[in-house]
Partner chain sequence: MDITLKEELAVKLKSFNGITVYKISQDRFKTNTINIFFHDTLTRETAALNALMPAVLRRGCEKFPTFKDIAVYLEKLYGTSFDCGVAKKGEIQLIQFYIEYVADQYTQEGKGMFEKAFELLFEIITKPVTESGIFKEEYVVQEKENLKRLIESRVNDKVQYAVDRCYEEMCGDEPFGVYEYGTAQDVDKITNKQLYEQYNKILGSLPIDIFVTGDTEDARILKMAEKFSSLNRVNIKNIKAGNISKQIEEVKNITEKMSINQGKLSMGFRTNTAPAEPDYYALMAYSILLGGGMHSKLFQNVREKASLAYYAFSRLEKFKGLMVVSSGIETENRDKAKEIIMEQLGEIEKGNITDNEFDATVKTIETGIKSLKDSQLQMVDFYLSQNMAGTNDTFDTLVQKVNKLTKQDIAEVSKKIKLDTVYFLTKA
Amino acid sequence: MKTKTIEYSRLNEKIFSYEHSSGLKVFVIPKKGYSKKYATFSTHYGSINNSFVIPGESEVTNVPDGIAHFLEHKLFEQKDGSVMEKFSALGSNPNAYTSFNQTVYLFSCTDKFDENFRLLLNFVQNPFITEESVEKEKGIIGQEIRMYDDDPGWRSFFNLLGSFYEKNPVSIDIAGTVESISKINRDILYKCYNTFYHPSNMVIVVVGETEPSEVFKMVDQLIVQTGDKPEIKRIFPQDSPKIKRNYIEQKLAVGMPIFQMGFRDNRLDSRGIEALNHEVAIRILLDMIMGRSSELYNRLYDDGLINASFDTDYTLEENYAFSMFGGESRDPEAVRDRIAEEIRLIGKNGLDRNRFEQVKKAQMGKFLRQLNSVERISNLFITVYFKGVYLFDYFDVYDRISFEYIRDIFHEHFNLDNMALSAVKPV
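Would you output the structure of this chain only, in the form predicted alone?
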């Protein structure tokens, strides 16, 4: 068994890795003295992967929106009962989630790690899907979709994505629509499973006080050999480089308007260290311009235009990227105008180098604090792993990133022509 060890001496962290003969990658990040152990089994498959070429075929396969999320639900039902109940009997906390790009199955425990880990590996590899159970699940997920249709925060987020993109599937709800899931059947689910749940498209991450060699041994015993590594061709529609619209408004039962706004980013260096450089640069810029210690944030707060719900974020993936900031406000349009004016002033007068150093140091400290959580380590590791880098590479990026690089990224990203506002207002 060939294993590798990557040491990050400055962080006092190690990653132990092993590649199974199927192509599955396994990573163990030991955390001595931690009582909790956290394991994930993830596939590089999310809600945006609705158009693809199955390995060995030449024609494009198109499947209904929401199928990745639907499949996640179905894997928890086994022939001999509920997987959730089996985990509970072992004293662990299981869960799963589907994002735009990934589906992740997980558990945390303080005891009986081996038994829980075997259960995780076994159920993810052995789907049991019947037409009867599919029809039943449509009703359950349909209720979930309707609930989110009335969620103002969820709607403001997806309305913003719909303003950024006309064709990109990222603007479609992860769970799909009631109409789209009505088209899902057993055969389509198995087709997606057999395409995207091949071990070579998956990764296992274990964080906690565990022995790497024992984890690797269990993987060797339990992962099914599946032949050659297939190449999955993912198809995405070509979108216009311009945003679809700069404003969208929806009426819902809210006491105060809720908004999200941001900038669509057309630079899609989504893999490797350059992706982390770009992401870190924009996160630093967002904090510099409108973070809680910024002058703009405090002016907006003092004027009653924002409250403590205001926050910022940035996302960079294989075919979409955007910054986003928002919260509650009595006047979202006024917030947009004040932020736009601040960006114009910075474009004219330049960024503050001292402010850059302060924010960079603060963000590096925040990153280091996240390394105290087994959950945060695992979730962040998965997100960046599918981009071809490791979680601990963030530290080097923060260490090396320069003011000059930040300045260039500011002029590239904060283009007011690519700015959109999504507001949900009271009925």
Given for the second form:
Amino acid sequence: MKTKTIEYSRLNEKIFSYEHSSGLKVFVIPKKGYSKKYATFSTHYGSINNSFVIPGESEVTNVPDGIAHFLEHKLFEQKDGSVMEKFSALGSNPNAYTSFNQTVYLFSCTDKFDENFRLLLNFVQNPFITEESVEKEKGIIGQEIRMYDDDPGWRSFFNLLGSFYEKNPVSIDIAGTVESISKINRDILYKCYNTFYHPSNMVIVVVGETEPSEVFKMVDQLIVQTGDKPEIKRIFPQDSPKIKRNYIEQKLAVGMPIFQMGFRDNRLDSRGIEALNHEVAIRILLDMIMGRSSELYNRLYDDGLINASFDTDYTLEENYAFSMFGGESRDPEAVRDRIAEEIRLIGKNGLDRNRFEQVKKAQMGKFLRQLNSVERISNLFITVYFKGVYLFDYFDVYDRISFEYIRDIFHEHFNLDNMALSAVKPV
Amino acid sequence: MDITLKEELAVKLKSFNGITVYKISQDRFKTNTINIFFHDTLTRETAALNALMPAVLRRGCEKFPTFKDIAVYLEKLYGTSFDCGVAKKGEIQLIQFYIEYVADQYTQEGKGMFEKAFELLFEIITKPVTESGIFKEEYVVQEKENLKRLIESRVNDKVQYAVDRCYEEMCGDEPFGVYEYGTAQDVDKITNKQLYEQYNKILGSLPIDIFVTGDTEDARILKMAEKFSSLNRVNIKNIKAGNISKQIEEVKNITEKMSINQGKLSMGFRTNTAPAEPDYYALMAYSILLGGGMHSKLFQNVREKASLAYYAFSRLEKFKGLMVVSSGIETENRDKAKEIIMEQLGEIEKGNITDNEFDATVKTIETGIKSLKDSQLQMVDFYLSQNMAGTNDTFDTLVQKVNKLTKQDIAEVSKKIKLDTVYFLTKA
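Having seen the form predicted alone, could you now give me the structure of the form predicted in complex with its partner chain?
Everything in the complex follows now, all chains and molecules, and the chain you saw is the first one.
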């Protein structure tokens, strides 16, 4: 068995990895002294993959919106009943989530890791979907969709994505719509499963106090070879480089308007360490420009335009990238105008090198804090892994990143033509 | 693979002037925390005042007079996190201050992060920016506005709102019915002078708990905690837990209309069981069996069988002896959902609990308790709650007690649970 170990001595962390003959990658990150063991089995397949060519076919297959998430729900059903009960009998918490790019199946336990791990590997490899159970699930997911329809934070996020992109499926709600899921049936679900759940498109990550070699041994026993590694062709519509619109508003029952705004990023080619550099640069810039220690944040706060809910974020994936910031405000348009003004000003006057050093140091500390949580490590690891890098590489990026680099990124990213605002206002 | 875990206790280091200092030793996290809690009785008159106080304090202190000054200092301390606010546990309002800093071994600057973090908390709490003997007026005016908006914005989270509103309707004439941030009208009426007087009362007479997590030596902790002895503290307030038992004359039915897509049904129950009573452990199991996970009766019947909801859960309010069941449904399914929910309660009362359901319930609780140890804040909350409830359980004793439960215990405690209020958030 060929395994690899990478040690990050400054972080006091190690990664053990193993590649199974099917192409499945397995990673173990031991956390000494932790009670919880957290295991995930993920496929590189999410809500944006609604158009693809099935291996061996030549025609493009288009599937209803929300199908990756629907499949996630249905995998819990097994020939001999729901796998949830088996996990429950072990006292562990199984769960799953679907994001734009991934579907992740997981459990967290404090006891009987091996039995839980076997269950996870078995149920994800053995779908048992009936027409009847598909129909039943439409009621449950329908209510999940309705819940999110009433969630102003969720709505403002998707409305912003819809302003950035005309055709990119990232702007479609992960669960789809009540209408789109009504078209889902057993056959289409199996088509998606057979296309995207090949081991070579998947990854297993275990975080917690476990013995890596034992984990790898179990993987060897339990992963079933399913033929050659197929090539999956994912189809993405081409968007114009311009944003679709710069303002969108929705009315919902909220006490105070909620908003999200940001810049669409057209740089989509970056993978590997280059992607991390870019991401870290923009996160540092966001803090420098509008973080809690910035002039702008404090002026907006003092003028009653933002409150403690204001926060910033940056996302960079293969087919979409954007910065995002927002929270609650009595006047989102005024916040937008002030931010735009500040960005123009910085474009003219330049960035402050001392602030750069200070924010960098603070973000390193914040990164460290995330490594306290087995769930957080696992979630971050998976996201970063699908970009071709390891989570702990972030720390080196912070070490190396230069002021000159972020200065270039500032001019590239903070282009006011690519800025949009999404507001949810009271009915 | 069974691993016996080292018991992690909250060790009481010292108690003086109504201030108690606890330490929870651990060295596996990258960061450490300091948590300071002031305990007050929850009342309509003081809820908004107590909520406003930390909001004003976080704006600045003598050494760092603006929010920005504090933010810059936190960045210099490797992105230390600081926050403060209020919470309610039963009829007690907690005013809490929290700081989380990178452990010394990861800073490459030697020892001293603990002292810096503690010092900052102490400065923020005890040395606010003042003008003519009261708080800086600008901060009070701005934070009153922010607090009012926060209160108005509670409708934004419909799931939580439906739970809170059910409890409020249920306990309308009890202190528990008071929202921990008060009302917008309460906030409006607050004057700077009044707030400053309340601040002095809080500092001078409320019981204080200080929890430190990490591997900082006891002597270092005590040396910093000693700073609090400079406060003039007299007549420490005796904080009493609220009343648990209540006779229900008639079930209340409340309907609230709003412009929404999904209806939210919340049902409030009196458990008539205090956390220090021996059958409280059976009550814990009852709630998990009813609606605390995928194995639960609510999940299985409301969601999986009837396909009525995506979520349906039950949750205890330990300190006030309440339980809420809540679910998001189509508005026309209100009665159907209510019927299925009440059927599940009936099943448990009749003792219709399968071995699978019972085993899963006990194991779910055990996993939940052991998992708390992986989070410093959850460990602190666990021990704080033990103290407040007067139960003094540790993670291990709690697991032991839960493992001794029988189905009969759960069926028995269910007889004390009475429906009080049915709250429904529906379409306008």
